[in-house]
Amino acid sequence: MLELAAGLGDTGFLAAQRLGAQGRLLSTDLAPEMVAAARRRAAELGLENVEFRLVDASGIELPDGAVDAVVCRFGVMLVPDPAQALCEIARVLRPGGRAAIGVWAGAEHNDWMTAAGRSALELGLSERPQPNEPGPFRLADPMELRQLVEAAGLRVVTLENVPVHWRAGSVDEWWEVVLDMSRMLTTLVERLTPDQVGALRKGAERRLAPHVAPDGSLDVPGLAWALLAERPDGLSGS
């Protein structure tokens, strides 16, 4: 089994667990330090069936149907060329393997990632992102989603949304979190005044004060496309 964009390797780590010792996880990532990361994670957990490589998802080096399944959780949506990717997913997929697909669903559906960005356009601190940019929201279309994937000879078997909630223990957890997520939303934070970013933080808090609690905790909705494929047994790699 393959995983994209693994970053820590959770979701790969709860496949590791079932596939036993069986069968192998190849962890992959594009950054080394989050390959390194996983490493160390998969080490606390006690995983011994899991291999760890840096890959870019637009040139995956394996070998035509070389796995039995693939799974991205959040990954294709930032490759530059998502065709690409999901392209090369097909090809390295054995025929009848299966690829599972995470993406997000619009940005109006999940608040606890887009607060801060649309404050930030509101107060004219940065430039709405261009519809075809690499980012979370790139395949939030779900006929989108699809067409890509039947693009690259894949058949969908479900594609589905999955509600999704995030919690923090306070606004300013919440705040520390997305900053350290969003590289585009430290730098520019970074260059503001400290005015600047206390308005950024009023516009964000706005947006989220319905979901604050009494105690001031948060418990943010957002929504996620799940999508599985599978490859069919005529499908010839690229």
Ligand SMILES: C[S@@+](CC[C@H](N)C(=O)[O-])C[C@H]1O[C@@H](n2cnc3c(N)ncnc32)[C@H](O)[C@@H]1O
The other form holds:
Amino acid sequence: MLELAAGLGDTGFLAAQRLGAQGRLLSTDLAPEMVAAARRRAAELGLENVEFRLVDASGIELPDGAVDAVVCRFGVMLVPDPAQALCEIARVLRPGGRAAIGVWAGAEHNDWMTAAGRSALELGLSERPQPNEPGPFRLADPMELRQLVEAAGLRVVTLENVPVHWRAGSVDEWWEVVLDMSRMLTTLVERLTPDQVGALRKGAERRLAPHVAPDGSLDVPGLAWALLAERPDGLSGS
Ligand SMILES: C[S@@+](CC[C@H](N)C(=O)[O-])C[C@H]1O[C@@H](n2cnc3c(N)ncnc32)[C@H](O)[C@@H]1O
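Switch over from the form predicted alone to the form predicted together with the ligand, please.
What follows is the entire complex, opening with the chain shown before.
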């Protein structure tokens, strides 16, 4: 099994634990730091059936039909050309092999990630991202996702909404986490005045207010899409 854009690798590790002694996971990411962190995590978990490699999902250095399964959570939409990444996934799958792909649903369903960015937009502190720019919501449209997967030659088995919950002890904790997660937001905040940052935070907090409990903790619902696809026996070109 191949995991692409594995980050810390936890999604693939859940699968690796089920693969048994004969099965192997190849955990990969574009960033060497991520591959190193995933390697450390696997050691902590005592996993022995995992290999690690630097892999760009745009061009997977594996032969055609090399793997039984591919998993990629919150990665395909970050590749400059997602169509190409999906073709690569189809190519490296063996006939009958399956791919599980997770992407975020629309920004409007994911206040945790978008409250600050939308506040910045509203205040004129940042520009609206181009629709085809790589980013968390690039594949939020399930029709487009399905079309791209089918165009890559895969058959869509299921395409389902997955509700998620993001939790934090306080709004301050939320702010720390989103700054840590989003380079775009960190870069923006670094070039703003303290007053502008204050206004940005206030706007974001207004958006988050419905999700703040009386004790100040946050429980923010979010939404993702989970797609399961299969490579038909007769995929051409491989
Ligand atoms: C949002 S994180 C998701 C990590 C993990 N899959 C998870 O769900 O927790 C996105 C990951 O994609 C990786 N990435 C970005 N572009 C990539 C590419 N072209 N090929 C492979 N990995 C890529 C990043 O280095 C990062 O680790």
